[in-house]
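Next up is one chain by itself, shown in structure tokens, the form predicted alone.
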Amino acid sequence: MKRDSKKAVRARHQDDDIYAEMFSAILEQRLSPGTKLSEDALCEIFNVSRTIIRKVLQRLSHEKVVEIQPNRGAFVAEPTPEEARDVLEARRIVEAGIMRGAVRTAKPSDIKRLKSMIAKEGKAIEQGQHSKWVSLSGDFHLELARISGNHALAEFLRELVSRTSLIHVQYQSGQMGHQSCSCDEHVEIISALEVGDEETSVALMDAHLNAIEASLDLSDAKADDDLYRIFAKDTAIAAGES
């Protein structure tokens, strides 16, 4: 029985270590929609069994990031326009709550540490990585949830942040410009959170996401990407387990 207990923790670390590194790829841009998710190819890529790796992808499809289709296998979603707008909308209406806990709850550690993360999306931004950019800028959303302390907005937050990654790929133009202001408006939210004007910080987050939709030019432009180059840097994962 100790025996089989090992294996099967080892199993669930196997399951959730792939599933981060795929979740991170999508978030990162590395996958981009429309992507073919081989399970013969991630089997080979993690070495592991086909039965771990259709539990990761069930896993990211009830995330709504992965989309399975019979007879035809797994695929990066390819959100619409209208699902675009509906995601915005919904990361409206959920970060909004979160702003208002987080100006409750946010500490001078917790500003800090946001202050911290904006610098690098501003190094992001100089450098001209878009893809670091994007899951930088995740980051700095996903990290006010975790302030706000509310558990179920910060969950439901991480489904709509990793789709909204897959919406800039798709349909967001990819120029710097729209990244400096985007990040200059997060600086005025950490200002009006920093001096606790829940209004202002309200209001400062709701303008940020509109003009994130604003940016968006719904042109359907795809990307096909190799599973065994983007994954080339993460194989230490199935190594460790072997």
Given for the second form:
2 protein chains.
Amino acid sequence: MKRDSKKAVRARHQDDDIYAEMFSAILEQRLSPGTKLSEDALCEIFNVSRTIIRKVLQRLSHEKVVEIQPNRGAFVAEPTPEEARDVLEARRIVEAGIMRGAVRTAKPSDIKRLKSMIAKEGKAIEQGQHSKWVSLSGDFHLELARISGNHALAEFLRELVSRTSLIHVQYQSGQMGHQSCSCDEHVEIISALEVGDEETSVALMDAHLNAIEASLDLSDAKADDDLYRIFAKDTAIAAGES
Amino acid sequence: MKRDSKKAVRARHQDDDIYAEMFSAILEQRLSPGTKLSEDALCEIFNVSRTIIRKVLQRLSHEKVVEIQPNRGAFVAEPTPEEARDVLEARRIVEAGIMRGAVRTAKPSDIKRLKSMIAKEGKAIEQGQHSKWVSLSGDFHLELARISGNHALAEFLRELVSRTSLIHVQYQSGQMGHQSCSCDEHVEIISALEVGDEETSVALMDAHLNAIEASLDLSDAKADDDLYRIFAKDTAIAAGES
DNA sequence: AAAACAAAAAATGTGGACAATATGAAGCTT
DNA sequence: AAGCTTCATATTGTCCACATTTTTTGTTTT
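Next block: the form predicted together with a further copy of the same chain, after the form predicted alone:
All chains and molecules follow, beginning with the one already shown.
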């Protein structure tokens, strides 16, 4: 019955495709934090039943990029400042361990691949494709995790990176001075990795993540609803007009 | 219409209760690795529909204590030796970071609670309640994570601890010499923590986790199906008989 | 006119029915 | 009799309909 045709392979697991689609939509910042993810709407968009959508939403929820509020629905996660600090601290700890592993296990072909990835990052920055760069930057860190060989850590970092993307959207400070040089930091890290300098590469990664956190505005003012802050002056104007 | 009565609070979220039940059943080693978790059976046991059971199984699957094989069903996870090494390495990295955090944030009341937890561990060991001790030992590590204040790391460690429990069942070497003194290692860690000695407490935790890994038999012989190893001599006998 | 209440609409939570797939057994061919 | 094919059974995957809850709308009352 030819049930193992190419079509069958592609057709099974519609969830995975939809999951990937939504995950990258969030990572590429086409879905903003707080956006309501209506089940019915997603059903029509992807032409599947709610069962599938619900499965995908729960998976995203477990990975902390979507928050499911009981009886209220699913929303793109809105990390709190505390959560943001936790995620960045976790990344410093985890990625230090990953760097130590990668220094030992990195092959020349790995270094080559990492360099080409950084080159792509540079192009994305040149062309002003910010969201693409965010995605590529995440891939760089995940590639290091893969090279280190620890699958458990790699999967956890994948979660942390996606959460970092959301954090970036929500708490980027106005200046944006950091991002253009972040690619350079990647270059330095690989240079240290290439010559097998464990301590330097770890230190550079730590500094890199610190720089990312420093580029954020994690003052608790932005914590709860932005609305109060956004409309603070508007209401004042309205008061003056009346 | 009195929808916020006590009953309502308890009635909502049947999933959570069932999840907790199954999770602790696996942690307390009442469910062995490889056990098939039939959906229909679980439906009858917990008196709910498959929708609920499926949600619970997927959650457990995401936490890597259950493996879902497409079109075949859910099974209690059977960590490979490689997975076991990854989990223990991840724990060394993560718990080192947690110790550094805990040294800074631990209050006297926290120390007190940790000591009482260790006391419970000692009692469980005295009374030969092995599975209870495993559970309590995990709680000790998780309490340190809670004290450190990093929620992201704490949740990840929770996953690692539960996986460690499965690993323990599957790869414990015959001698068992380690476990009786593991409680003592916890005591030493807290002693260092109490006096605020960061480096020593980190080193002790690292040694503790190394001791756990050393107590396991992670030779790849047990890697894939035990059957080949178990029946290796039997087939030889059968060959001789024919 | 503002607030509070009531009803309607919309969205989520759950259970059951049908379809697709895998497992095991019987029958057939060589 | 061994191996392969075919069929029957059991289990999982998906969809749909109903129940419950939330949100919105409209009305009433002060």
